Amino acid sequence: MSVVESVLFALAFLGSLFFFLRRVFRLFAIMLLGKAEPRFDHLPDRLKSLLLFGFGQKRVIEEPFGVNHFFLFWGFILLQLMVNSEFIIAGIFPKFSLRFLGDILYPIITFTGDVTSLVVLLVVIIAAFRRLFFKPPHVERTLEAFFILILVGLLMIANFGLHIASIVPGQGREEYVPISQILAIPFAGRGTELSWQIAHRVFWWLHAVVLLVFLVYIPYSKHLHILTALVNCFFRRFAFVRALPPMTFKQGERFGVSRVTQFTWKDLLDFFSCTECGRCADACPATSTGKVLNPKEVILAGKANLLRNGSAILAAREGDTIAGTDNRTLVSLPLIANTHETSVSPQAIWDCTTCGACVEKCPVFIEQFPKLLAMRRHLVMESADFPPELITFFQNIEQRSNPYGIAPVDRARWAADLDVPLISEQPNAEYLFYIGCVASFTSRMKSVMTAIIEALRKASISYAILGKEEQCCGDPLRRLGNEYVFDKLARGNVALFKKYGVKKMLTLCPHCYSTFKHDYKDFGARFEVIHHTELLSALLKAGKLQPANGLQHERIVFHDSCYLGRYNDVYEEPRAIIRQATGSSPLEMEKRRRESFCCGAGGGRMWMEESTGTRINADRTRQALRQDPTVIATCCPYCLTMFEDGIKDEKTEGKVRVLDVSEILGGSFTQKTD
């Protein structure tokens, strides 16, 4: 290698490195425009997360094609360490070689680099063929994706070309590259020494140019996640996003998010970390049923908005002149608008059911739906811009503490002939049985309540209800962005629970369960919350209830509630109840447990209309009917309502019933005898 080539390469490398670092520091400065958020705790656990999910690619390989990405990821890392680092140093200092590592370590490194190059080349070819001929719906066929694959492929080809150009004429020591030696066989005895020398320099410069283009291009491209995904795995949240942060209501305070810099720095890191794999969109019930919402596009819109606005803000701080813009009158691009790729449409924000499937599927722990809820807060509390059907809903909750606007004195009407004790009359009851709005005011739910109460009596469980004192838990308010009214409800409820000295709460609805268990902690709630499936399962296990296998001939398919399963990891208890009540395990849908498909009622959508695409509950009902059931089992009043509507739409009312698991258990009871 000539001195001129070394100087040219050194200058090119330093120039590329300058643009790379300049961009990285710029992105870091933009990320720091976000609000503060503590994510530096539990450092040992964060390091473990980095190793398991970052370097180990645990979530990536949960999908079949993720294995391909795993090999590409590790091939990229190994080649940087074993091949490209030596290439760059030797390009500047021609006499440098890793041979100084000795006759044991150097052959291992060279051999591994050669084999890895072949693996990466094959992986790139497979990825290209997949995008061209076997593209899944959630994967986009973009020029940028193919450009990256071409760059990686050219690097591998250039690497093999360098070795072949040394092996064929017998130049250099290439005895530790078996793949290259095999590839060189067809060229043996061909060409002159000069032609191979020219070929060697051509491949060397091809490798150099592609490598430097790659270095400069990455921080500007969709593959920015190569730099940020590992960091995002390190700073991930250790539990599912079960609760939203409380708000402070005082004069001058801003509510929700309308500008991208109102997000936290971790949210902004999320925008930079999207791999564009599309798994979130593939799992999203709104996207799957033709709604405007696509969680991947929300993150990409946030990224585009952040880059545009962040660059403008930094330029204004530095006193730079932005083309066509006066810094003194700099106007931020809106985050929420029906415009283009730099904004999120209001309809997309309202489409979200908060099921959390997007967060559960993201391989790099991006938190998609919490960002939508932050924007809902702005739309409701600052802009008063929300779907018209929510006007009555909000008024009913605020005035009568239930979505239906029914007088509070009617809350306990369902229990008129059941002799259910009130906590005001029985303050020492072990459990406060919180009924919830849907169960209190929907006639269909009376049989569910009757089954649960019968079970509690048979097991001699002490319980009481609030009756007319009960108020809405506020779950739909919080998920719809009306934090102010939720705050008032939560504080009032906590005061009421403290008044009666509540230590244990039994709930029917998973939304009430999750809200009391997680959201209320910020309001001083210090009591145990138990879902009815957890208690019934425990009573069966302890032998306090004895099922009679009365429904063993039914074909029962079970649906996982998002707020019970994904939010609270309760999967086995409902299935155990069905198993013990019928003598066999329930049928399972294709999308189940952590990958369950939402019924469509979460996130306040129970009280809203679906105006675009297919109805989510109809899609989920059809998924259940594919198992040819006679019973669809649920453990949530929202889910039960949505499935019954779906059954009517599918005209299968006489063939398929929708039952809560407590009703399945109630249909098989016999009194336990000593």
Given for the second form:
Amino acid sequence: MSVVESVLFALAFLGSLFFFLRRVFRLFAIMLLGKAEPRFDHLPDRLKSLLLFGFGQKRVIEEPFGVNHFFLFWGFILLQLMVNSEFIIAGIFPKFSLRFLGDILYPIITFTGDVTSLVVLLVVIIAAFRRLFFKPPHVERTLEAFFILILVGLLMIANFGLHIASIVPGQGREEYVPISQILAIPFAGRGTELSWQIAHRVFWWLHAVVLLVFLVYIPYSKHLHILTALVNCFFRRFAFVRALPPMTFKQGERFGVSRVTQFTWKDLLDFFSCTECGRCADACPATSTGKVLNPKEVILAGKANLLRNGSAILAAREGDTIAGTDNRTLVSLPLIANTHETSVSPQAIWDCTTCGACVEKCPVFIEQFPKLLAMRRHLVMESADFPPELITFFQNIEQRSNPYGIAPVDRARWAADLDVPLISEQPNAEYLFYIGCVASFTSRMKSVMTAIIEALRKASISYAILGKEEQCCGDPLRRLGNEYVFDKLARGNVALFKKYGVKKMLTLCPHCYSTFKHDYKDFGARFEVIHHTELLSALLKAGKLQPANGLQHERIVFHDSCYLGRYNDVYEEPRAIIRQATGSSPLEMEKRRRESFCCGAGGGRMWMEESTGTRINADRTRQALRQDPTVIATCCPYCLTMFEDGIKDEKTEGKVRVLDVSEILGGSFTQKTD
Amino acid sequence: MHIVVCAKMVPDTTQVSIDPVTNTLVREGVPFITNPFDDHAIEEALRIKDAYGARVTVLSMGPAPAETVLRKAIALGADAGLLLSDRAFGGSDTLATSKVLSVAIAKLSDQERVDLIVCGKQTIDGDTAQVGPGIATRLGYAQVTLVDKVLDVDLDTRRITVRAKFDNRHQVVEARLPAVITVVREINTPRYPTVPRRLYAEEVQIQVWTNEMLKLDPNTIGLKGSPTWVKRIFAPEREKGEIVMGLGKEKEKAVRLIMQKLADWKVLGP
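Right, the form predicted alone is done, so what does the form predicted together with the partner chain look like?
Whole complex next, starting from this chain.
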């Protein structure tokens, strides 16, 4: 290697490094434009998640093809350590070699590098073939993706070429590179020494150029995730993200996100961490029913918007500084608009059911749907710009504390003939049974209530209801971004619960359950919250309820409610009830438990029109019907409603029943008393 | 342009029941709301403001809590609220109410000329639909009732063109300003308040005028100035209906049966 070459390479390397570092520095400065968010707690757990989900690729390999990425990821790391570090140093200082590591370590290193190069080459070819010929719908054939595959492939080819060009003329004997040696066999004895020398330089420079192009390309492309994904795994949220934090309602504050810099720095890091794998889109019920929303596009639009606006803010600063007192109203590109690529459309924002499938699926812990919630907050609270059907809905809850607009005095009508105790009369009851709006006001839920109350009586559980005093829990308000009204409602509710000294709350609806259990903590709620399936299964287990096996001949398929499952990890209890009542486990849909598919009613969608794409509940109903059931079992009044509608549309009404698990239990009771 | 909207705090009548013994309204625990027709009046004033530019003052007569009606209107975008509150006003019927309101509006107009008064068609507690026309008559303003569309406001010629809704027809009316219009619910869908406006409205000072300001003869207002007497309040009795069942798809038979019943009840002529 000539001095000229070394100087040339050194200059090229330093130049590339400069562009790489400058870009990384700027991206870091852009990330710091976000608002503060505490993510530095639980450091040992964070380290663990970095190892498990970052280096261990745990979520990546949950999908079969993720294994390919696992090899690429580790191949990449090994090649940096074993091959590229030596290559770069030796490029500048030709005398440098890792040979000093000794006769054992050096061959191991060269062997690893050699084998890894082959593995990476194969992995890249497989990835290209998949994208070209076996493309799953959520993966896209972007130029960028192929460009990077070609770059990596070229790098491996150059590496082999380099070895072959040394092996054929008989150099590099200290290296243990069996793959390269095999590849060199066909070339043995061919070409002159000079031609191999030239070939060597050509491969060397190919390797050098590709490597440096790759280095600079990383922070300018989706392969930025090479730098950010590990960090994002480190800063991940440990509990499932259920809601955004509460707000302070003071004049002069901002309420929600309409500009990208109103997100937190972690949100901005999320944007930089997306690899465009599309798993969120694949899991999203809105995307798969042809709606405007695509969680991946939301993240990419956020990233594009951030890069454009962030660069403008940085450009307005004097010199490259990491932080500055910027005029953030400089942000000129709107985040919420119907222009694609750099903004999120209002329709996409309203399409979300907050089912959380995207967050649960993301291999690098990007939190997609909470960003939509932040934008909903802006649309509702700062712009009053939302689908028209929500006006009546918001007013009904605000004035009458239920979505239907029915007079609050009628809230406990369902209980008129059931002899249900009121907490005002029985303040010492063990459980406050919180009924919720759907069960309070819809006739279909009467038999669910009857079944649960009968079970509570049989098990001699002491409980009472609030009756007319019960208010809405506020779940749809919070998910729809109406934090102002939710805030008032939550404070009123907490005061009411305190007045009655509530220690244990039993809920019918998973939405009430999750909202009281988690969201209300920020409002001073300190009581245990139990879902009816949790209590009923515990009572069965304790032998306080004895169901007869009256439903053995039913084919019961169970649907996981998002707010009970993903939001609260309650998967076993409803299944246990079905098992006890019928003697066998329920039938399972393909998408179940953590991967369950929303019924379409979460996130306030229950109260909205579904005018784009096909209906989510119809899709989910068809998924259930594929198991050829006689009963679809749910544990949520929203899901129950959505399935009953779905059944009607599928013309299977009468053949398939939709039941709450408590009704299944109740059914077996009646069989016994018969 | 200065628009005055008259709005009233009313009990949410859908939640009101009538005591079967005393025949009076059971108001206990019943929330108070802005008269729903007035919500549409406020919205229409705000739409005119958005389209032509205006200052919107919302006026209400009632006890101190009625200021929530004004705060809600301000949260929606009204510029100011004025509460007419005095024991002397209490018990006013439509005659006395329109007197107090019109005197207050005349006084407001002295400060800043009032061009348009928007009222709801009627209130849901009294259902008389008399106060809007009463104000117009007392002030000598033009009046158009049952408006379901404001077509044009011309500030140069000082004319307003509106459409009024009748049972089977519409009537397009042009009126000189100042004018009083009373609106029906179909005229618009009220907007939803933004949080910054709500927070502003929570803290804004609401002006209160008592009879010291209006200087009305106490015998002409309030209970004393109200010739209307409520003799009795009762829920009209309704006989139990009848469900005719078991006819299946025999449409002709069903129609004949229903015709016969209607004839028996003398709903249909012979």
